[in-house]
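What follows is a single chain, given as structure tokens, in the form predicted alone.
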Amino acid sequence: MKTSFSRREFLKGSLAASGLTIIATLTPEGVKLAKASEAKGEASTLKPTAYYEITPQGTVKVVVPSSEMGQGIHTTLAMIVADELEADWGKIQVIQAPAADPFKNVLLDSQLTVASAATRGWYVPLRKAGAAGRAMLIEAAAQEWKVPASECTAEKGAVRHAKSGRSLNYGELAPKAARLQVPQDPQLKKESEFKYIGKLMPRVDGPEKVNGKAIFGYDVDLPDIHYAILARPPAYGAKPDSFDEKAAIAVDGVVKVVPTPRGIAVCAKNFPAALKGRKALNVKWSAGSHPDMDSASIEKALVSGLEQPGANAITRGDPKKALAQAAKVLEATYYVPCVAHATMEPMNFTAHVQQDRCDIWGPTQGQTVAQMVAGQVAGLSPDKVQVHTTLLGCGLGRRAAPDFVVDAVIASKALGKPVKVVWTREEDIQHDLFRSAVAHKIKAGLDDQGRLIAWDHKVSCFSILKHMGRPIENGIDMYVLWGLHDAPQSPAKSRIAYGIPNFSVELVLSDLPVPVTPWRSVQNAPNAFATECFMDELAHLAGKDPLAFRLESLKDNPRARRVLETVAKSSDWGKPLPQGRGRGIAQHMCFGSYVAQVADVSVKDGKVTVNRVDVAVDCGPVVNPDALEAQIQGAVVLALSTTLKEEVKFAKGGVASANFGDYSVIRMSEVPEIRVHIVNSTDEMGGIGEPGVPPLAPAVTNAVFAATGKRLRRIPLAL
């Protein structure tokens, strides 16, 4: 699998080729299809979104705009093209797209692999592109045989004419098909006609990952490559008071010391030398902006923020009046601390800045931003920056940020050579951009029938928009409210599913300097922890079964009801369990998908053991059920780790946690049985990478209550 590919190279090769290349441009009016041969003489100005090329040898080269970080997106997007095209799966070759405006996800207006948007963003364009190619190949064969196209069929990389028994493969037909007009509204397949979509397909990235040929960021190697590692401030706002540049340069292999906005880079001929040079640098740092900040003070500040006036995000009905008239009222406060991304592959990036161009290599979820910031730092226009996206050793949202790109470009520009910036695991945790800690205060009311009639919710947390350098309008950062409230046309599609007649959400943003950014599901997970635990508390107050209580408030939301009913049936909800065991249920909607989970938990001697987790998923049409199940399983494991173990510790104005010795994560021996139940659905397609995370923590916490009678309102759980 080729991992880097420029638009110029594609156009140059495709325009000169004798095969068929189908391209598409996403316009305000929809998808416009074309063929590369229509753009002869326009290689410098043509800006198509290139989807695939059929070579005269019959290979189908599918250009994938989204980053592959283990979620199987290269396979899934290739399946969509291959199915509508009727290609031979054995002849599919996936190529990672370059950074260019035409490769922007239409849902995000950026070339980003975030918000579980890759499949749902590219599904329709890719189907249309594949169907157009199939129609052209059939027409080419019909003309060759002088028969009606209606008598010809495409199957597994060939067109056949049943009456005469003739057939031609796609490689033979591609040159002739390339001379035909591209249909703008090709006939798409019916679901019953799918060959790949909805089926279990082998991963295209699997063989190279198994045989060691797969290229991740750490694997990038270039002639005369140098390495850089940064001395970074131990506290937020700290500045270097002094450092020993001569001592660092004296280390064998160290060639330069480069101050940067985020620390001091030690550049060397090899990584061990860079490490030794950083130690010899012996930086003395100032105390920082908040030298007394620690975990306790952060939690106290966020919980105290709940007593401050907040910015109103949404008010529906009259919650205050409804609460005053409610038969029963309940109030509760919840807290979730910061957690780290702790990706399998720590942050890294490679850059080579030259006089008239800049090449960058590495694992990024955000090609558009990486290209932009690299150009700014290098002093070049974005079109002079070529992004070579490698495979990602996990992303979780962290690799959408460009900080590691900036470090690599600064070091390369100063050195005049290709430089790979490498983070150690300690740096990766201590200088992460965390999932925001958050405090919730919820007050809700029930009528005399035990029905939910009012909900008043205040959130206190850090701002994601602030770290991104984006404006915060009217005190509202919508990123941190996902799962509670969302803009009407937002691609995140993450809002509370319950139909509560009187509902309000307020937000208080902290000014503490802790940097936060999206983390798998962004803030849906900590928000769902509060809402779904509180729903359980309300059910108990109403004297109702937690499942039945939820269904009452979901009468106008059939998809949410469906996943709850499915998971309840599959998990034997309501059947008695031995003493010390309990089941907990939770549901959540985000990124357009609906997920419900039931956790079966045992509690003994203060230890929580999760025995089994049943998950029901409704994401609309399913392209790759194998990838879906894997993503849900991974989401459950990750969420369970944050529920039982993970918490970033702060001290002396910075991060105290440093490695897995003091930042605990779940072990394989603690992973429960996970059973995934896919709900057949023809509703609008949603994402799948993130929606499996949010329901887990409340499902486990509610199960602990069922087993022990104890209400826990903070994670990681401690009895």
Contents of the next structure:
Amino acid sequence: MKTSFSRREFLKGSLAASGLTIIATLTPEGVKLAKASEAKGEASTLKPTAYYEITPQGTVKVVVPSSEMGQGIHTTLAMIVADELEADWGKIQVIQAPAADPFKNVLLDSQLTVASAATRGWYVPLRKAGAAGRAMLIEAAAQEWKVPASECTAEKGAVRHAKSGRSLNYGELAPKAARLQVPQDPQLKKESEFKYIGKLMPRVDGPEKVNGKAIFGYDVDLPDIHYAILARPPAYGAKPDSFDEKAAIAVDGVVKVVPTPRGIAVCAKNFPAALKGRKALNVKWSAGSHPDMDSASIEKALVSGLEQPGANAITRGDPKKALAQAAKVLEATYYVPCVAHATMEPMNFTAHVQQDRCDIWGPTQGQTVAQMVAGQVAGLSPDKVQVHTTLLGCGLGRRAAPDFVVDAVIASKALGKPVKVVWTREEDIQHDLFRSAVAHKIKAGLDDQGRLIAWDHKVSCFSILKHMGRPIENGIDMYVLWGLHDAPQSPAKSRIAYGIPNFSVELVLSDLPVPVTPWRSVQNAPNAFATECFMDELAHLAGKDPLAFRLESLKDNPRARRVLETVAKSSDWGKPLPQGRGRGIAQHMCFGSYVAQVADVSVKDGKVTVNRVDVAVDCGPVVNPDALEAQIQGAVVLALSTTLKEEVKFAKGGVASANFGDYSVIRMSEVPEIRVHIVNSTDEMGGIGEPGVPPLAPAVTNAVFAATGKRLRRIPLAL
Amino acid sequence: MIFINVNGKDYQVDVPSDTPLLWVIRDRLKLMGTKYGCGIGECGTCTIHIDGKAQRSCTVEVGKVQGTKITTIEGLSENHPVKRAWIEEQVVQCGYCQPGVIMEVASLMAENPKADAEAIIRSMDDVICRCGTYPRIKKGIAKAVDIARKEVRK
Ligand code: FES
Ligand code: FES
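Shown: the form predicted alone; wanted: the form predicted together with the partner chain:
Below: every chain and molecule of the assembly, starting with the one above.
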């Protein structure tokens, strides 16, 4: 097994302390627990997946691998350790782990914060690690007092012996406990004994964020740091015909002009100088590969893709035959345009390449990939690359890609100094890797009882795999089909929830050069828009209530039924509303969690106002309920933004939208009351970051139909 | 040479007078709490107070604010009702927008101490929070107004 320099150095630094350190390692046989002294000599054979350290002062330092992008994951992971450990919450300190093998997420086999997988992946290993530490601290105290361990209890960072009234705190016990053997199968707490898990806990990063002290990628500051801003092609495939390097260098503060595969970087001593230098550079670009491409031609191309033969992803039963025999048949086409991530903190990354090492700092969701590409560009092996993850000003999936890392490393290598590549908001939108636009055609059949018996679905969109440079086998890109169908090896189960006896999905991938990548919930959201709007249309064709019609096809899916029933009850589903007002319902499962939503909307003079959104969530056991509520609220707001406003406009072979002035996003007065209902569930744990997004757009669109009788099959909604 | 007063301290900076105040605050004074989000006055992440009034530091030239009193998020007391309310209501997610949002709310409350939460909320359409913390921002504003009222009564 290979020993990485960074890991060794890291372990040496962090584990040399005289306190107690517990490392949880994942092996094919399950979780293995070890202490620091066991890790030091043979770090190479240990692959700790997470660890914490109790210092002699009693501070509990929890080293977490996942990026914090607002989802509260640092708090959630700390809650898990602290609970089993019986730590005092006030003594918890959370530290972001560097990029190194040990920190790969067990569900994803890469250090990556995506797919709503963080809590699910770390829940068991961290609980065991905490419980082992608690057992050792109790044992240490029992030995000290020469009493049976069974007479001692751990609570709030101390071990007590009730009979004698003695107590020792964790800091005092840690060095002694470190000499004991680590139990491999420590007794975990019962759910009823949880003190932090499932409780409302304050975020660990709240105070620093409220006081302006939190450090994001944009805030990275180093001695002699330089700033680079790129001149980027205005159209896909455009190349620089000419540019004025001299004029750029002549700008006060500009030091160098460095070409990169994505544009021309103007490096300067400060941000305004780099911006002025870029203007002076005055690049003239060629027309690009598709100079006539615009929003209308993209939509036309994707919609006409629906008439082409597609690659078959799944066929169950015989949909063609069932459709021919169906009592009623319905067909509809839907379209969702590209949307941008527009994370609040625009893309940026800092690099410092030196002779035999490369350090990179910034907001990334994918440390493993960042480390790899930085090493390639710097000409160093990945273990010579230190990744310093900052806080992320939103992630939304955009920061798992490594494009912004590469430019920083190139610029630093050319300059021989630390360089921060900063994107302006205009670049951030125009050079985003979008959520793919998608056209859907669905044909479905009902039997003579109005039951759903056949579903034939064609999807036409861009390929995420292609953009990642990964192979597409048999014309199928599973990422873009999530929510309809998934591959057996997919890390996230995302298939249509309904039991439809005759079912098929086909995919047509477009060749147009629009770059796409996952966007919060990947394509689950635009796919659910089509399936859940169409379910509503079918319910009306069957003459049934949209809730009852859905439940009919969910006989084998109790979790989906339960969230629908819960949300129906809490939203007064079925109760009459005044003229011009309506309710719409939708459900969707992704990343292991089931979510149903009811939107209550008013339509007046062609304007849609969402009054209230009720949400029912079943994500299995809830670790951090406050973060869950916040994530669902945020997902609803973001999804509503795409339902009412967001659309990236293309023109002249490139992106026309540029900043929040012409890329409209939702504002505070448009945000409805959002009521989150958590379903009590002991089922398998799912994610919470993304599943709140998909049901919203169809719920609102179905509500608009209920209010007006108008079927809209495209977002953003236009009446 | 430009002279500015930020958070009660006098600074002397050698920058062109048309430099946006945002970059002087961040990159010269190293006060990183004030954020860049759009550079055109649309998002509010760069909001600071100039003589007590909320302004977008990305669109204010540093040469024009000599002789004023500038306050950034770091200069707003940690005990300020808005900051306390933000913790009590657990408003933040990624937190990138929040310094600007907090400065905006603090200024609206100071300008009109009698305003109720609803009135302040109605004036908040020019800030963007991409994490969608708006429901909690609303609760935070209500709480901040409440805290401030109780303080006045004391
Ligand atoms: S950065 Fe100033 S308003 Fe957006
Ligand atoms: S908290 Fe993330 S943008 Fe507002």
